[in-house]
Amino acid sequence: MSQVEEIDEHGYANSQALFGGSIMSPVRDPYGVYARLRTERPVVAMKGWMDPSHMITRYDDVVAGLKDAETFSARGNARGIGLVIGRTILEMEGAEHVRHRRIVTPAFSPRTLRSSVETQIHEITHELIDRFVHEGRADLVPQFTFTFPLRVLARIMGLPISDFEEFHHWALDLISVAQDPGKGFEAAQKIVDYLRPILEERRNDSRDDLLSVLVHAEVDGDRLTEEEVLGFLRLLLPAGAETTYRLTGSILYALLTHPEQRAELEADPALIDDVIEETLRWESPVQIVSREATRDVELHGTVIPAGELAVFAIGSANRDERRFPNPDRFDFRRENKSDHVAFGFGEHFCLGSHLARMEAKIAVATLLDRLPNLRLDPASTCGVVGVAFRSPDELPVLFG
């Protein structure tokens, strides 16, 4: 790949030149770059995003790396979002990670979701659709997908959030700390200021919600400190809201731009699970995951030095032609679509994956049912955008 101008004489790629923007830019199509990297430089040294780092782009290498926690440590997350959310399960490993993860895992189990959350998801979905169903048009991003999952999480946690749009913008600023540290730290403080009085209330009046579970949880006989509880919340709220918001938007975009496959789904609604899995592969909401190399690692002739970040390109892995034939094509009939790594791999596999799938399934099915002849506004030029995170930034639709 030495002929490519984005690689300098020292073998480093300038990330902004390579992808045409910053890690949070609304880049339309990073997949051509990923395809070129997979073929010519599957492990590439990067500068401009998270320095120093090496990006790993092939499916087999990404899976192997995420499974190998001894070589690629999650403690690398402390350098990014960990700076603003504090120490959480995101950067913990081994027994410590397991102990803390067990606190919240029951709340996101399939059994718990079916018994106590599914009805709430249906209610929230209908509440949002009721606001625009009689208008004949909508932009489904600001009017539905953007706050939908945050509303669900707020119900699960017992948080009386009044302004979901503002809260979600805080969450976005929080996860964008690498691009704008000042905004990230300001958002973290706003979230803390909002949550502190609610935590104090739960200490004195425990309820049947996840927030009460966190406030009264114990690890090795000791209750979580206030900072540990706040860390959990600063992690769970943005993570849960972001993944599902982006997944739901991309599913809708895929169906609205692939009419034959949408017709198949409408003829057999049970196919929605296949649609969700293929969308997770085709447009992974979270595109990159970082780990810290604990030792020098040589991969495809390139050495990743100990202490440097290994950036696993989830989005590239899920479009690797070695694993997925014709990978750029959206095809929910694809046999191995569920081999995707959209929710990560190994001990840090996303604990909210069941909730994300349930929310997306209910939301998409209800929208298709309640909005007859749903179609993109022909004046729209919308598409799926982003590098670190991907989803449509708008979905202007007509219906009726």
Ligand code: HEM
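In this text, rigid core is short for the largest set of C-alphas that superpose within 1.5 Å between two forms. Positions refer to the first chain, counted from 1. Values in this document were obtained by computation on a predicted structure and should not be read as measured data. First, how it differs from the form predicted in complex with the ligand.
- Relative to the superposed core, Gly184 shifts its CA atom by 2 Å or more between these two forms.
- Once the cores line up, the CA of Phe164 ends up 2 angstroms or more apart between these two forms.
- Once you line up the core between these two forms, the Cα of Val215 ends up 2 Å or more from where it was.
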Contents of the next structure:
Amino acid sequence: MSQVEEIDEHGYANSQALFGGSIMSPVRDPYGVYARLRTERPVVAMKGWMDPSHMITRYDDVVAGLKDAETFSARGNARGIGLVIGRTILEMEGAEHVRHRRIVTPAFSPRTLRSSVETQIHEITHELIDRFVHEGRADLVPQFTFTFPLRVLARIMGLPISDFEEFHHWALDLISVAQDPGKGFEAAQKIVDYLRPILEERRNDSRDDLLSVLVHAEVDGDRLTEEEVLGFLRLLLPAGAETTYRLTGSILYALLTHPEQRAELEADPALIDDVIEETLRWESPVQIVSREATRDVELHGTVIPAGELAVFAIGSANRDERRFPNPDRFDFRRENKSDHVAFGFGEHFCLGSHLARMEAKIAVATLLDRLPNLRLDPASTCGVVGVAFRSPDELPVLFG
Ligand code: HEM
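Moving on from the form predicted on its own, please list the structure of the form predicted in complex with the ligand.
Below is the entire complex, every chain and molecule, led by the chain shown above.
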């Protein structure tokens, strides 16, 4: 019998009791729960979020499950974010998924990014820092990390910068759909109404931006329909903005709370890539991905029934002591840190991983360079929080 106390007589764990809050609550440390689950119930039936579901917490099982698209189908994503953003590559399978990925992948390749957006990312970073650099203090979450990736996305898409505030507002409502579904649906519609005429313009007058690429892209004579383009753009907002801001915040938090490792980085700035990979492992911005079981699957003596959601806890996998010794320690010198699954695994591996890494690298390097003696405000009690997504809720800092 399991030692996990929150399991009821039917074998279900109550997720709220287990994690001490809902999927979106600012839980400080879910990792103790994950460690217990990995040891005592590596596959646990859960009620409370995305009912009913089975959560899988060990690294090897997460990798094997995400690799096995026949048994664990991505159509499970249709029951979450797909309800609001519509049908997108996130929930597609097989040939349809391959066709869509081939159309959109070139726009996010390292080569395209280097030639088209690297300079703009530098510009946006400096513009944001210019606003507070003379004040000696800032809260880097609202003043920097939160708005930065969406500004980059707006530039990549080719949206007029004058519309940014309104666009940001809708994107935030879309992202907060779990707390306020009405607002989320309304925002999704407003984004479509806003983008439709711009897409029409790009169809007639192509420019050097993602909207033009998407309306004209062809693979084997095949083009995306307007609905497909709009769905993809709606996916990019949460996929690209909600995640990268969290990574940037967690890297800064890791460095500000590990002064020895920060000193090593400052002595050798090329180590930034290692810092980014270790942060992705240590505080994965996206903690879970979902799939639907296509047949009854037995794993560690527990049956996941066909049709039920399998929740792959990538945040737990990245702290699995079977894979990463002393997993709770942030250590960018760790050898196998890049084995993390923070960008998922298999066919749906994150399309924006190169962009996310590029943004985080430029942002962190520029902040450390321009804000001398950067330190957390000693009065602050901030930390990394969250269950489904994780990042610092605030980063009050002093500098100069
Ligand atoms: C640190 C930042 C990011 C993290 C941690 C992250 C994480 C993930 C994860 C875990 C998945 C897999 C979902 C699944 O298997 O169901 C995914 C997929 C995806 N991500 Fe990211 N992501 C990040 C940044 C971005 C950015 C910047 C973009 C684009 C602008 C992006 C676009 C996408 C897209 C389009 C998919 C769907 C791919 C597919 O279904 O084939 N992501 N991401």
